[in-house]
Partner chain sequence: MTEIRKSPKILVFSSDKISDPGIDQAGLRKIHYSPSIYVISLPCSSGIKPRWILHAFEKGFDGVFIAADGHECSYTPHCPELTNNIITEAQRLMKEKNINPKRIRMAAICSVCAEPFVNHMSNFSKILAELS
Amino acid sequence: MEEPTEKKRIGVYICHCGGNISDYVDVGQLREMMESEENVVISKDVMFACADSNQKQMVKDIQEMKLDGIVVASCSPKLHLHTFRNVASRAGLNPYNYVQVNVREQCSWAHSDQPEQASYKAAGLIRAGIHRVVYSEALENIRISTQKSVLIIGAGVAGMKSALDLAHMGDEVYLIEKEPQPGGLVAGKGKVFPTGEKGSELVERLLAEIKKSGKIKLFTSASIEKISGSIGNFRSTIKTGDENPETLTLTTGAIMVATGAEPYTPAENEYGYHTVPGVITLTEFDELLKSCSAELKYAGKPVKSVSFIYCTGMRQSQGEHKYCSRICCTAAIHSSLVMHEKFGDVRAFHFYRDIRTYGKQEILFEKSSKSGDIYFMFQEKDPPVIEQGKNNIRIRVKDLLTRKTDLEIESDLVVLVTGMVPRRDSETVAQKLKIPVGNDRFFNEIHPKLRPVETVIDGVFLGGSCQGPRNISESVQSSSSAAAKIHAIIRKDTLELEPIVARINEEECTWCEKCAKVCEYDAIFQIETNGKIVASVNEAVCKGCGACTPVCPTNAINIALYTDEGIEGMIDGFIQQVQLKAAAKGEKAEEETAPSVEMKDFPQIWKSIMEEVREKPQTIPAIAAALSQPMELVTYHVMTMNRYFILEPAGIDDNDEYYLYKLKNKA
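Chain above, on its own, the form predicted in complex with its partner chain: structure?
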């Protein structure tokens, strides 16, 4: 390991944040104090550090003064770390030689009740930042070569469609299906909503295209035995064929999990399942619709009426499946319509908790209601009771639509509307890939809104209903977007990863294996150098969590950016005694006694900003865009309005990037 070379020409920028910091923290004195700190060659206080004009000035300073490290004391790094890393890059300074110090959220705001003490704390925080930057290293992103091929696990509609997408973009695809036939849940289906096309035909069409593409190798009756490696170069061992099993190893740049879901199987005697003849699941009913030709018959007897019991096994306040399965309301109503269309006069009764035929699927609900289907509504605590009647099945229900009247309906067939649940073996797949599953046991993406098809493991993506219940179109949408993401990664010959990873000091390491055992990602392995066995880190796999560092008996591991010198230097900075000149009395703002400004004195732009945030909280960039004003100006005014208690923060936006602001209640 290389010893960090200390940085000796440091620039310090302390931000007023338009008063958010400088109203409580003596920014001027701190600037002066930092001027005389060791290694600091320039110290400035600025109105808005993030403003374009200041960013440009910083670039100039870095270049003209040959700075080799910069510290910005401003808001939380969550907001502007990347802004200032980019400033460093633009000026030709390594972005990792930049340190952001949080003197707003964790100082001026947190201690606005004690401004003097806030200034002392800020001094310690900024000193810590300077110490940290002194020991910061210029880090380079990790570059690795990538295979232009993809492994897709699961050949349902999601896996098949994304295989085609990738093949069309020129990538090699290995599609692995555990069943003898591809197509998943859709393969055997008759007509499916919303198009009315047959599921089996849809799958056949996809299969024909796959065969034609020439870039997709489909393995059926195949299973994944082992997966190793990392983004760019995963190695998977596959076993194919039932009779004469063969094992082969595939190397791919990325992996997509498209293992789908399975229909819920009711428990024995749940709504009379397997105990009352004529109680079947929706999947079984769809099979029946497909197999009967002239007349709808079950167990040799004609069926003249069917009762559907919705939410079977779903939306359980106590049980394992707390979620709504999304597809089953529409699937049941669609099946009921298919039944009318094919067999004419069969009566349908629907016992539901809520009807969730969202979006365009609502049209199906309307069609069913108009066709004379009858709907009853029940609550989870009063589920319908299914009993064997004399000639058919009796359903008793407390119907909410008729003021909780106790009703009794007779029916030839009862269809349990069963939704989608995670596949039984999903946890085995999760373990092989080291990807997390949620409480509902579906696979977890990193962020449902912002990174909906990525997993915590770089290079492993999710597509289709393995993430949760989805209809065909939603499943294909997600797997197609995963395909696009994957292609964007593997189309380049090399890819770059953040360099925040574990590093081994080979001289100190005695290969005791403690670090390797604790690493959740198997990132540590042994190598031999100069006749000695030592630990080595697979940088492409390492997540930089640091779990391996405290367990090392010889302190031979550290994480880049979190070295002993850096952290201990920060502690020294916090604790150093400082002297500040007393501020003149009355100079500091008192908490909650803002200078009052009359509405009539508000500048026009304040009124426009107030209009923008009246309906719902907005971020500064959003307000700037809406008013066609420069960010800098809007930042200044929003900060001032915050100071005058006209606006107040209302959380952080979805990108975790900017604060939202709203009107303060009393304004």
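If the one shown is the form predicted in complex with its partner chain, what is the structure of the form predicted alone?
What comes next is one chain alone, with no partners or other molecules.
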């Protein structure tokens, strides 16, 4: 890491984003304004900053003008942070000497109703970015060695499947299970949809494969005592056995949590549970179906009718479980069909708020309807009332399907359709691994779409229903995804982590312990150096969150890339007075580098571009030269045509400089 030195040659690039920014922010004026900023040697406004042609030009600018910092004012850094870091690297500039300013989501989109104010705000943000990059540092990624082994917590179907996936890829796996037998909830199930295979058979098949594998070590009746270390080198203390417990220490490169969930247990007298004989849960009903052979009986009496009460304990507007458990509708209907298949003429009544048999599971709902099952719909404010009748159970309901008619149904058995809730020990696991839980108390991933199996702790992954209610197929898919992510990490000899971590000024530090107390990741500890006790940072564990910096009484802690000088410089840049020339009424401010484009211009130029690429793919510069049009204009139209699926990329030219484009539907 170099000593911080002020950057004297900065390049600024302001993106039109095809009109997403320039329709509301006066990018032309902003470009002119930034040209006069101290240390700025080049300022441009470009149609698409992320376009391959502009990336090539940025590399050329950095090299020819010897830039030591760049600022890109465009969209969210979540989209193109790594794009422009790679541009800097290709040009020989340290990627951490680049700053991205968000003037799309934070300006043009947020203030589209006040474009003048959006321009003022954008000017402040860009100036803040310039002042920040002045104090940026040439940081190097943190490198750590990797253990090629994995600890999987939970040997349900998700944990067993991910263990097999990792073993097939050549990784060593330690699979630990809290219970005496693996398999989780699935081990106790009968037939499962859609294969018809029994849950116990599925578990036995997976277990047989695990025993054959030489890469998997299974520990049952095992629990986690302590976990320390970081990605690439976790150290876990495991206690195994009940009668003669042993303690093991395992070293692994990654950890996967697949602890699963458990069924909701109804409260006392919830729909008559534990107070009205014959009111049982869906789990208890499935056990009853397995135990009965010739005739369905409960408490020694024949059962000729069964009523299912959906959403028991779930979707509570005032209760603890506000979420929909998703899979309970399918589970209840599947159990009803198994009942019909095994015992024939038993009648089934379904009392529901909404039916959610999504995807292929819709087949079950159709089959249930055709088999004669009767469905009644109720609202949360008017739930079914369960009462003990003379010979059976009486259910009273206000049915929405018959215009809120008050109905009374008699049934031999009432089944409460309960959903999935987090395991009772999930918070203990979360505390030991430092992973967050949501309001529903399930484990939280970083992002449900972009990073669905990763946690905020590097090297700790999630799989199965510990994240939320899932069926077997969904649990297996998520655990296999986590296995693939894990293998991609531990297959490397060394890992590179971002260097944005806390740093200690040992001369100023007096070790008051305040920083260690507020650190959520246990990344700060004390060391002795030169006869003095000071704080130190485990860089592999530190997340650079900055919680430690404000509590330090001597200001001995800084966050790399977010130094006091950089933050103060951003504030100074943002509060500078902004002077913009007002555009004439009814006219747009003139933009020199971006040609004026109106909808009436589109058809002819689009036709011309299509003609140029009809015979063979062409680059944007080649199209611009052939049409004698400015490259910025052609770039705008090609990108727009690509967006609307008229053109598509067709590789890179022979010089590896520009993308080729062709007609979308042309072979």
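Since this is a predicted model, take the numbers as computed values, not measurements. Throughout, rigid core stands for the largest set of C-alpha atoms superposing within 1.5 Å between the two forms. Residue numbers count along the first chain shown, from 1.
Once the rigid core is overlaid between these two forms, Gly129 counts among the residues whose Cα shifts by 2 Å or more. Relative to the superposed core, Lys148 undergoes a C-alpha shift smaller than 2 Å between these two forms.
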